[in-house]
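We begin with a single chain expressed as structure tokens, specifically the form predicted on its own.
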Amino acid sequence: MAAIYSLYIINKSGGLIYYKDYGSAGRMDTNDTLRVASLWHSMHAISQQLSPVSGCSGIELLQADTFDLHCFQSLTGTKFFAVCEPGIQQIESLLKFVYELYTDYVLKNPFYEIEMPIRCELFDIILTQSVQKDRVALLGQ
């Protein structure tokens, strides 16, 4: 069973710019992935406003019986979130690494337009390799 089910990248306005499925049991179609991304963006924004603590950056972890949803928001407002097995602890560091890959392979690509869907083959290859490598490390804990 995979430690990481899926990975999403949402731009600052709430649009889904990247989605990758890593073997989740129920594969979603394109409309479902767009709904999940939109719902998460909305919940994240509402949680920032409803928080009793000033300076709240939003939901970082959503725990359910069968999955955990971890979120990392960059300073530019781009959100990286992963749906994974419950109880995995090192997902935050993986999401920060995904952000590094995003800045190195996507934002530095002269053909990429900011806030648009990511269509960078090298980013996809290196991200898949990293997730596969981390999947082995995460399951070994």
Given for the second form:
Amino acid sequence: MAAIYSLYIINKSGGLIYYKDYGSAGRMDTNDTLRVASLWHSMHAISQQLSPVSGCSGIELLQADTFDLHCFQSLTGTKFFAVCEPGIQQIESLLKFVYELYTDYVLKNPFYEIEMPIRCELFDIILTQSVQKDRVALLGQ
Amino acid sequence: MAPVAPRSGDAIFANIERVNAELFTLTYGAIVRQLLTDLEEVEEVNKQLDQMGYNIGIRLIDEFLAKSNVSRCVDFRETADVIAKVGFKMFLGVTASVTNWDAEGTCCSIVLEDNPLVDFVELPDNYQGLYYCNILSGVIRGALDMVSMKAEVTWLRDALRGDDVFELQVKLLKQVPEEYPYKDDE
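Right, and the form predicted in complex with its partner chain of this protein, after the form predicted on its own?
Complete assembly follows, chain above in first position.
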């Protein structure tokens, strides 16, 4: 079974700008993905306000019976989150790596308009490669 | 996961892909020259360079954050320090120093002694009003804008105009709170 089910990138106003699913589990249609993105954006914001810790930066990990949701938010407000198999450790570093790919292959593309949905083929290709590599590494454990 | 330690400007600079410095300098020169031809007015060119810098800055900040692992700065002093020590090193390969703080800690100068953009440049008399490196001030303004700091960046000294160094004044106008809900009318 695939380790990572799906990957989302949402802009700072909560709009889904990138979605990719890997493997058959939990596949969703476009409307559902948009809903998940904006729901997560709001929940993340609410969690920041509810947290008893001051300076809380929002939910980083949501654990459920059948999946884990890891979230990484950059200081500029873009959120990267992945839904994956429960109990996997390295997702944070993967998300951080996706952020680096995003800065390289999306933001440096002069024809990419900031805050808009990502349609960059290079980003797609490199991302798929690295997620696959990660999957191989996970299977090898 | 344990927080990753911030990387130094030197370490990032060593790892990043680079282009030939002359190609970079000459390309920038060609752009400025073309702008002067197209826009004719020096003032307009200054404005355009600043806008171009801004557009670069709003994208470049993410690369900076992603590759430097710096965490949120506690105050503007730290921000200025990070820009000078890590930012300039990472993208231009030079380090700048921060001086001339005002009492409130909202306004300072970033001094550049070495500036690769101007390696071969001599400003002719008819372009004396030109801020040749105005793209840099735009970059800083754009980058700060994306991390909720409205800043004003102006040149105080310009080596091309006969000063000994380049000095950028960075003035923090306001810090936009990031808390929700965002006000809709803003």
